[in-house]
Amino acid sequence: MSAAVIIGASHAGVQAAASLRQAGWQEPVILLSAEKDYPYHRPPLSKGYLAGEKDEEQLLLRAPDFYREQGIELRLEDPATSIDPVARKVVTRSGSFGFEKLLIATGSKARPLPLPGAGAQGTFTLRSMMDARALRDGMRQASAAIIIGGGFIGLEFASTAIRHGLDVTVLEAQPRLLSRSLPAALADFIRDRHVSSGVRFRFGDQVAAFEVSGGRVTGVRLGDGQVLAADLVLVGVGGEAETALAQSIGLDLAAGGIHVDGHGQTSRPGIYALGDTAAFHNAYATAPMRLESVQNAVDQAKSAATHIMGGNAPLVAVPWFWTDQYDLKVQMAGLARPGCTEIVRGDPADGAFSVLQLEGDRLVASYTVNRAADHMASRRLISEAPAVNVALASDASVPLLRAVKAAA
């Protein structure tokens, strides 16, 4: 059967299906989903959805009619259970499907915290709509929340929970927040914004166990024996790529994911991997890496569809990310490297500023708070790599695109 089978109705999976049709793929497109819900946007789960600002219909990636109109066979609650790369078929809960092209877009799952009491009622992770529904219901009954992990999901939930009236404590094992993601000046700014809203932080503490009574969580016990009371605990200690199917057929792995080239193709011709589960040698990195972002998932899906249709559009886009917390829109572009020069553009006291990182006189990464124009300009400067005038780039009154050195 000359079908394109896509495993995972994620951002990447849905975009791949749409892009194949847009590029002229005439054969069947089969989109397999393990979930019962129509494919949805995931970033709002920790923000607008939990806050009650967005309902489930507003989160849909595409209207339900889209799949029928585009001839995309969306199979809900029908996850792939195995792949036969020789016979070129995928086995699912309901049967099997032959494929000419296979795209694996299985995403990532929450990293577990295998400690005593894990899984008790009142303990949550946040990766899916099902998780978000359960957490939203838990918030309605809770008074005190502990968040294990000061990453983006944990901090986004903290900003929602504190506004919901919960007492909120964030436990971060590292000495500061977001040490692998943001410069210290920006991470400290975000911490202070949370503190001013009533969130408490504890750094360097190790969690030893969940305290449980009657099957419900009542708090967490730290490594030093201290117990912190809570009736809701969110575990947000990162994600792991879903690679079980890939490993079962011997696909090459890298950086915790499925190793792919610039088109998303794996070590087996005709089999692609996209989104959170894929590891590739990004043009702005020095080694293969996974990028967990909507932008990357969409770009990889478009690149793979183009390649399947005989085109050549390797992924070269500048990586970018964002997080919304309170009234802060934090946007990141590029990838930092060791030894960069760092400049602050604007005054953090005003609630709008940028942190720029340069390698020599080339911009390689930027981090902006409520300065969308700086973010968009940064993406262009990182991509085109002109020499930057540091003095002009440091002056927030000068548009960033004008901070380019004149050609000699």
Ligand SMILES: Cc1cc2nc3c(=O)[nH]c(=O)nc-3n(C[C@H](O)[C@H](O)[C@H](O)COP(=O)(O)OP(=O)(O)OC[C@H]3O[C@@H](n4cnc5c(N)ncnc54)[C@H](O)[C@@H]3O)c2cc1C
Second form
Amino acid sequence: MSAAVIIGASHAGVQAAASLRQAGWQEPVILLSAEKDYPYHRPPLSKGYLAGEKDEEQLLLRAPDFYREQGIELRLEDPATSIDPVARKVVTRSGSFGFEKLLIATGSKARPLPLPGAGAQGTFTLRSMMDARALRDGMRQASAAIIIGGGFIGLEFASTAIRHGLDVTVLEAQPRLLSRSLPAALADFIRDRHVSSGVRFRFGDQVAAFEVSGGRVTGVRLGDGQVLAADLVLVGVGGEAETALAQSIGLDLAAGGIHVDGHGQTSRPGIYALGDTAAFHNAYATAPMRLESVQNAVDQAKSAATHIMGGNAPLVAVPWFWTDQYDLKVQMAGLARPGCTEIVRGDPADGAFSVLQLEGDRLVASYTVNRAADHMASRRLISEAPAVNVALASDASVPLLRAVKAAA
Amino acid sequence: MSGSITIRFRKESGQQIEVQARPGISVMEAAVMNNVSGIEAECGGACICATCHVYCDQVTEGVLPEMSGEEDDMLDMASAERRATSRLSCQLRVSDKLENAVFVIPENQF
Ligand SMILES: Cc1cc2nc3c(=O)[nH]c(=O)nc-3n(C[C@H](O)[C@H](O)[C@H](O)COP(=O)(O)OP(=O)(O)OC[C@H]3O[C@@H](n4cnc5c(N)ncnc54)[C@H](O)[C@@H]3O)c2cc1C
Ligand code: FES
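Got the form predicted on its own; could you also share the form predicted together with the ligand?
Now the full complex is given, and it begins with the chain already shown.
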């Protein structure tokens, strides 16, 4: 059988199916999902959906009809359970499917915190629609929330929970928020915005256990024995790639993900990995890495589909990502490199500014707060890599695209 | 569907699709829910991808909300040509003012 079988039906898997059809793949496309919901946008789960601004239908990636019309066999609640790479078939809960091409788009899962009391009622992680439904209901009944982990998802939840009148405390093990993903100036700005809305932070504490009474969480016990009370605890300590199937057939791994080349191909020809679960050497990175973003999932999916259909151009895409908290729209482009210099454009006190990171005189990464034009210009400058004029780039009144040195 | 608003999407080829949309959702969401192709909406309405671009020359002047600076900036980066009537459909909310409005979908969004 000459089908394309895709494991995982989210941003990467659905885009791969759509792109294969668009590029003229004539054979069956089987799209396996572990979930029971039609594929949906994940970012709003911690933003508009949680805040009650969007309902589930508004989150759909595609209309249910789309799959039928495109001849994509979407199989909900039919997870892949094993792969036979020699017979080239995937076994699922319901049956087995032969493949010519296999695309692994299994994404990531929330990293668990295996401490005493984990899993008690009132404790949550946030990764799927099911998680979001539970958390949204939980939030409506709760009065005091503790968020373990000051990452993007935890902070987005904090901004929503505090507006819903909950008492909110964020526990961050590191001395600073988001220390691996944001420049200090921006991370501190985001922290201050939360503090001004009433969110409390505790840095550097270890969490020892969940306090539980009658099966319900009542708080969190810290390493020093102190107990913080809460009736809702969100564990937001990051994600890990879902690589179990890939490992079971011996695919090479890198940086915690499935190692792929610039076409998304794994160490076995004809088997691709894409999205959160894949690790590849992005043209803008110094080593293979996983990127957890919609942009990366979509671009890798398109690139894998192109390669399957005979294309040969490797993926070159500037990474970008966003987070929304309160009235802050934070947008990131590119990848930081060691030894970069930093420019700040605009004044954080105005609530709109950008931090630019340069290597020599080339822009490599950009972080903007409420400055969408800078974000879009940065994507261009990172990709085209002209020499940046630092004086002009530091002047927020000069459009960033013009802050380049005249060609020699 | 009671209370729903009729809006139309037209391809540049001239093909027209009529959909029923409930008030409060975005024009982008109305397109996606009704399987109208040509609105990609990669970012799901976060106003950061510009792949939900539409032309609104068929929409009565004054019924669309004012454009935010952010939408304006994003439109500059849209893949199809930006025109005076360009908007991002994720930033337009369906309301009774849009009854029978026609949104033209550009040839490409990437
Ligand atoms: C709450 C939240 C907020 C986010 N906010 C942003 C944001 O603002 N901007 C941004 O760019 N990114 C954001 N992200 C990240 C973004 O959603 C991910 O990068 C993206 O979803 C990755 O897509 P994916 O298809 O690779 O994997 P996933 O979305 O993780 O999907 C993988 C799918 O595969 C399924 N699966 C796993 N194993 C199997 C199996 N054996 N068989 C069948 N199916 C299987 C899973 O159930 C899941 O449905 C956010 C993520 C979360 C959770
Ligand atoms: S959907 Fe991304 S900008 Fe409109």
